[in-house]
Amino acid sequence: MWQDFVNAVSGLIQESGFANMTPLHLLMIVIACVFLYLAIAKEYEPLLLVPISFGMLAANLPLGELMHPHLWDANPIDYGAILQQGGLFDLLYLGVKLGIYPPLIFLGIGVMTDFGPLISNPKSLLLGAAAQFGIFGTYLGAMALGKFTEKQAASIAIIGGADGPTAIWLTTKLAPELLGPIALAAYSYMALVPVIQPPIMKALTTKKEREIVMEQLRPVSKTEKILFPIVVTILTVLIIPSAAPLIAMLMLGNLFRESGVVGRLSETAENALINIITIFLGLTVGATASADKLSQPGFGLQALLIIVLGLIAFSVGTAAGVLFGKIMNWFSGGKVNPLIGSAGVSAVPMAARVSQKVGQEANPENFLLMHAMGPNVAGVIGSAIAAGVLLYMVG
């Protein structure tokens, strides 16, 4: 009886998760700790950032059985398998791997965007376009490196855009296989925006230009606001169809917000929808970075050359921003504070506010909070236009 409890005892020691531990298990699982930090004790975008650490947590424990990633290795991918022997992640991966959730995500962030900065100062989308130079940029140093493809280079180039859903509906088109290390590069970045952008931003200006206080902008009428997401709708759908998803779920969003009209599916989209597909999102991307992922020959240094390629890319396309700002203060005779470009990037509101906050301490008197929106939420439709430029170009 006593041999027996302890065969017992044995297998159940060896067919447990410790047993099967190996050291990048252990170092997968030491990193999702080291982001559950960051998202908890110093809220680096923690309603993202907590769910994708957990997920990568969750997804490195031995034998749990919550993701298969060689389900997902399969050319083509047999959707039959994974309904019939994928785990929990697999199942709900599918909204990613489909394309369902980022565009679902960018409807709550279309409810939760005011353009009225944009619409009252057109100009200001040339600023969101010059801080896409990053995204296109970093494209072709990805490709000159010679060590990704086409469309990993694409998909890594992405994360210049600061946009977090974005950046994974790409790379779930293009490159799977690196949406782990690249959502985690995306989000990391968004979240460091008040660390990476001011020492940029300040290189590249004159204290006497960031001093510069820019005129009011002009009062928005409820009709412009209305038909302005139904006019970009078909006017860049049209031109780039590629980006159709993400671009008519955020109009969408938009117009139910403009339009009030729809409270009901306003209030779903902002909250309810937008925090289910959150953590749905945060969870699978997390799960996408396991041990036996990262175990493949190679792509460790690829997820590390990933990280300082996207830190370029964001760093460009803020540079990118200000120096246009400067461009369009010259041209305007000084009336354009080159502060608002850096929020050209698409975090919305993080990279309007370090702009305002980097004009305030060089001249108190100065509010560039709205003006930066403009630029701020142009950065959201360019990150989503370049997106779809890309995809039709290397898709």
Second form
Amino acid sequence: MWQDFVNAVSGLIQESGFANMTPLHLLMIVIACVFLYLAIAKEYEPLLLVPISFGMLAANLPLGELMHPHLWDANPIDYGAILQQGGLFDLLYLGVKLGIYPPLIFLGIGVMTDFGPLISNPKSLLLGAAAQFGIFGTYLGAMALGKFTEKQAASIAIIGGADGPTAIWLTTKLAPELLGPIALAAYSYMALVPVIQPPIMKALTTKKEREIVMEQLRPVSKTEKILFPIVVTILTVLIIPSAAPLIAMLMLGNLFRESGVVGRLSETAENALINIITIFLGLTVGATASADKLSQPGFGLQALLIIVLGLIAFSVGTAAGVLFGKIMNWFSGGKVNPLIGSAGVSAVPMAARVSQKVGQEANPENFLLMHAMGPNVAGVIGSAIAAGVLLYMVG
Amino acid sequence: MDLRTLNIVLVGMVVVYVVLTLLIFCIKIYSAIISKFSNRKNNSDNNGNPGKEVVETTSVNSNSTNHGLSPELIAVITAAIAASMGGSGTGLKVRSIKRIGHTTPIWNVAGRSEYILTRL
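For comparison with the form predicted alone, kindly provide the form predicted in complex with the partner chain.
Let's see the whole complex now, leading with the same chain.
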């Protein structure tokens, strides 16, 4: 009887996660715990980082069978096998892989976004475009390194768009094997906008330029606001059909908001729906960062390069926005504060707040927030267009 | 660095700029059309009823004497309505201000006044 007891206990230990734990699993668990600490104690984008890092933690516990990376690495992917053998995270990951979650998040963002400052000053769209230099500059850099394929370079470059859902959407289409590090880099840098941007903004502008007080924006009528999402959808999707999922959903959300006749739908899209999708997206994106991936030769170096390139993408985007702001200031005869250019790198509304803060440091009576919201929301449209262009040209 | 990479970068930036510039023109065009229409509408309203505003002002004034509403109170109520409706408030006309009876339970009123007195 004693022998049976010992056999049963040793069998349990043999088949437990402890016995199957490798040093890589342990490393991933430690990394996940560090991210959890950053999310909870330091409050770095906690709404995203908590589900992402917990997904990473749970998926790296051996024998948990929540996620099966080998099913997703198959070429072509056998969706039948995923439905039959997949774990919980595999099934939820279908929404990422099939490109469903990012556009649904854009629907919620559309409801939350007021395009009024952009309609009031349409020229700010140019600042949103300038900030996309970060994306294409990084693409150039990633290709020059020679460590990445075209598709991987495009996925890394989109980090410069400072738009999490866009980065995830493009990466799942072009280089799903890099989804984990790219999503983590994109969201981490978005949280670090107040740290990364101010030194670049101050280095590229004079105190006199930062002190410029801009004219008050004209009021925008309700009709203009209602027409905006319709016009943007028609024009953008006709020119770049590959950007349709992101642009169409963003604009549908905004139409919900501005039409004022579908209050219940707006409320659902901006609260319940976006929260549900964020949980699914965060968990499954985190779960893709598995120990198996890390054991693949060269993946560690690639992940490291992604972190560095992501930072370069962000910085170049910020610098390009500020420099274009200076050009606009010069053409307008000193009426544009170049600081609003840095808000062109999406990251709504954090980047606009940074413009406001840096502007107010130079001139305490200066209020740039609403002026910066124009390029800020233009950056969302700009990065979705850039993603569509990259998908068309590289995909 | 091969030619294809440079080509992708160049085409990408040009397309982003072209699409967003086209958007600028579209926004400017439809904004101009809308403001023209709303101006025309405002003008026709004013032409159709000359002196209407004066009449309304008079009626408000007469109300203010009848019900003890001060011009400051009328201005505050008008500003609050304009702010809650959004926009500049142009074209907003206050025709009358009527005091309505108490429909809020007395406890709610007491709570609200306590909140205003202690927190604001």
